[in-house]
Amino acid sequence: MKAFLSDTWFILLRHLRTTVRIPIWIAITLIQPVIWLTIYGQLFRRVVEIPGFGSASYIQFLTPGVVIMTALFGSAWSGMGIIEDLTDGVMDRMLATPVHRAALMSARVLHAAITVAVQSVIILLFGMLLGARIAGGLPGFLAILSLGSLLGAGMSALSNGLALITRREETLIAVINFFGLPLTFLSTAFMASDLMPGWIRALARANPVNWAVVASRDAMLGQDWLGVAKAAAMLLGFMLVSVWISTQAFRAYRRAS
C-alpha cells in the first residue's frame, strides 16, 4: 500500500506539472462553459416564466448544470493522454520499471478530479458574477466541487479504459462525441424536470450526469442535504465501477503486450 500511494503521488505530480506548463488546455476547456453561461444564460433567461419551471433566475438554474457539463467533457478526454503515452512508448517504459501498476491509472483519475475541481471553482465564481447565488454557503460550494470531481473521476476512468481497449484516437473521439451531448441533454442541466417528456425523465433517473446536476443545484440552494449525500454516494459507486472497468482494461493491455 505504501508503494502504491507513493507511486501514485509522484505520477500525479508529473501530470500536474504537465498541466501547469500548458495551462492553455484548462483555458480552452473553460471557453465553452463561459459561452453557455453568458450567451445561453441571456438567451433563455425568460424561460423561467414558463409555469412549472420552479426557478426565478435562469443563471441560478444554469450554473450548476454548466459546472457538471464541464466536468463531463473535461474528464471524458482523459483517455487521449493514455493513447499518447501508448504511441510514444511511455507506457511500455513505465511498465519496465518497478512502479506500482495500479498507480499508473489512479494518478490519472486523481488528476482529472483535481482539474475538474479547479475548473468548477472558476465557473462558479463566474456564475456568481453574472448573478448566481450560493445560498448553501461554503458547504454548498464544496459539495458542488465534490460532486463534479466524483463524476469527473468516474468519466476519466471510463475514458482511460476505452483508450486502452481501442488504442485509437479516432475511436475515442467518436465515442465521446456520441455519448457526451446526449448525457448532458438527458439531464436537468438546462431544463426543469417537470417540463421534460416522461421518457426523458425516466432516462435521467439512471444518468450519473443528472445525479450530479440535481444534487449540485440542491447544494447551491442549501436544501435537501440528504439527497445531496445520496447522490454523492451514487457517484462514488459509479466512480468505483468505472475504476474497476479501467483496471480490467489495463490488465488486458498488459497481457496483450
Given for the second form:
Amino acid sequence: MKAFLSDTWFILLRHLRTTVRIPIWIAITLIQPVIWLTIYGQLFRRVVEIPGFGSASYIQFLTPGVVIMTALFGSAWSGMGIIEDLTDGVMDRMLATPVHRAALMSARVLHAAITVAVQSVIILLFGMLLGARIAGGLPGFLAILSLGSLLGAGMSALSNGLALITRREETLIAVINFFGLPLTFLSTAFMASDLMPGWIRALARANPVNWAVVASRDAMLGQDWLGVAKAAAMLLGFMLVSVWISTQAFRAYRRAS
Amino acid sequence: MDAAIACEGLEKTYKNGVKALEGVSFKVRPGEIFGLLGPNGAGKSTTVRILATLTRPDGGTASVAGCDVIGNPAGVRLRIGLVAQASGVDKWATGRENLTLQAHLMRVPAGEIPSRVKTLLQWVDLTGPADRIVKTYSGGMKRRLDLAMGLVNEPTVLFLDEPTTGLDPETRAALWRDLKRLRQERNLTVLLTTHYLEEADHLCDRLAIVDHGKVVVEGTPAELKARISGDTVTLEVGGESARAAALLKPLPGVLETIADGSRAIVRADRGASAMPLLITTLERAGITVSSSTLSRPTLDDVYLHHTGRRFQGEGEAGSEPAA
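With the form predicted alone done, generate the form predicted together with its partner chain in the same format.
Everything in the complex follows now, all chains and molecules, and the chain you saw is the first one.
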C-alpha cells in the first residue's frame, strides 16, 4: 500500500509537470470556457424566453453545463498520453521497474480529476463575471468541482482502457468524436429537460454526463442537496466501474505484449 | 552465483501467430559483456523483453541475477537496468527529473537519490543540461540519459537493446567508450543486442548469433572466427584464374577454391602457412602470381557459415561495412 501511494504520487507529479509544460494546453484551457460561455451565452440568450424553460438567465443555466462538458472532453483525451508513452517506450521502461502496477493507472485518473477541478474553477469564475450567480455558495462551488472531477476521473479511466486495448491514436480520436457530442447533447447541458423530447429525456437519465450536469445546476442554485449527493454517489460508482475496466485492460495489455 | 543470466529453451509465439523464439538457450557469466547478434526479427528483442520481465515466455525457463523471471519477476526488476531500443525517457521532463523518478520507482532510498542522480549526471556528462527538458536534447544526449536511467539502481545486470541503432557514427563511438568505461569501473553484467557485426566484435566478450528464433552459435568473437575453418587467400593471377583454381584445389589444407575474374580465391586452413605452397605450386605450373592477400575470417564469414546468408543487406544496417 505504501508503494502504491508513493508511486502514485511521484507519477502524478510527472503528469502534472507535463501538463503545465505544454503551453498550448494552458492557452486552450483558458480560452475555451471564454468561447463557450460568451458565444453560446449570446447565441442562445433568448432560449430562456421559451415558455417552460424554467430558468431566468441562460448564463446561469449554461455555466454548470459548460463545466461538465469541459470535464468530459478534457478527460476523454487522457488515453492519448498512454499511447504516447507506449510509442516512446516510457511504458516499457516503467514496467521493467518494480513500480506498483495500479499506480500507473491511478496517477492518470487523479491527474484527470485535478485538471478538471482547475478548469472548473476558471469556468465558474468566468461565468460569475458574466453574471451567473452561485446561490449554493462555497458548498455549491465545491460540489460542482467534485461532480466534474468524478465524471472526469471516470471518463479518463475509460479512455485509458480504450487506449490500452486499441493502442492507436486514430481509434481513440474516432471514438471520442463519436461519443463526445451525443453524450453532451443527451444531457441538459444546453437545454432544459422539460423541453426535451421524451426519448431523449429517457436516454439522458442513463447518461453520467447528465447526472453531473443536473446535480451541478442544483448545487449552483443551492437546491435539492439530497439529489446532489445521490448524483455524486452514482458518479463515484461510475468512476469505480471505469477504473475497474481500465485495470482489466491494463492487465490484458501486459499479458498480450 | 554461477550465471548472471541463464535461459533454457525459451519459446514465444505472439498472438498474431508470429513465432519469435523457438528454443533460445544461452548463459552469461557475471561481469561479461554478452552480445546477441542477429538481423531484425531474429528474436533478440523478444529475448530481452522476456529477461526484463516485460513479456512471459510460452515455454522454457530463464533466470536473471539469480531470480526466476516467471517465479520472481519483482526480484528481477530490482536487480536489472533496461535501456530499450525506444528510449523510454519522458521528453517533457528534465534529465534530472527523469532520473529522480526512475530512482524512486527503482526503490532507491529517498535520502540517497539527489546525490546518486548528481553523480550519474556527471558520469554521462549531462550536468550542464540536467535541468533542461529532454525534448531539447540531441540524440546522443538522450542516449546517454537512457544509459544513466538504466544504472540508477546500481543493477547487477544491464540490458542494452540495440543501443546504437539510429545514432551517427561519432555518437556511436562515444557510446562504445562509455560502455567500455562502465565495464572497467563496475563489475556489471551486460547483455547487448545489436545488428551491427562491428559493434559485437568490438564490445562483446562473448556473443551468440540468433537466427529465426534460435541461437545458432555461441562463443567469443575470436573463437567463433577461429571455429569457421580457414582463412581467405586471394591470389592475383591474371587470365589464368580458372586453371589456378583447379590446380590448387587438391592441395592439402585447401577447403575451397573460386575463380573470380583475374583472381583465384582460396579458403584454406591456416592460410598464412599455406600461402608459400600455393604460390610455388602456381609458379611451377607457369602461372605468375602478381599479388596475394590473406584475410582473417570476419564475423560476417561466421554469420554466413552458420546461417547460409550474408549479413549485409539485412535490417537497416545497409550502410554498415561488414567487420
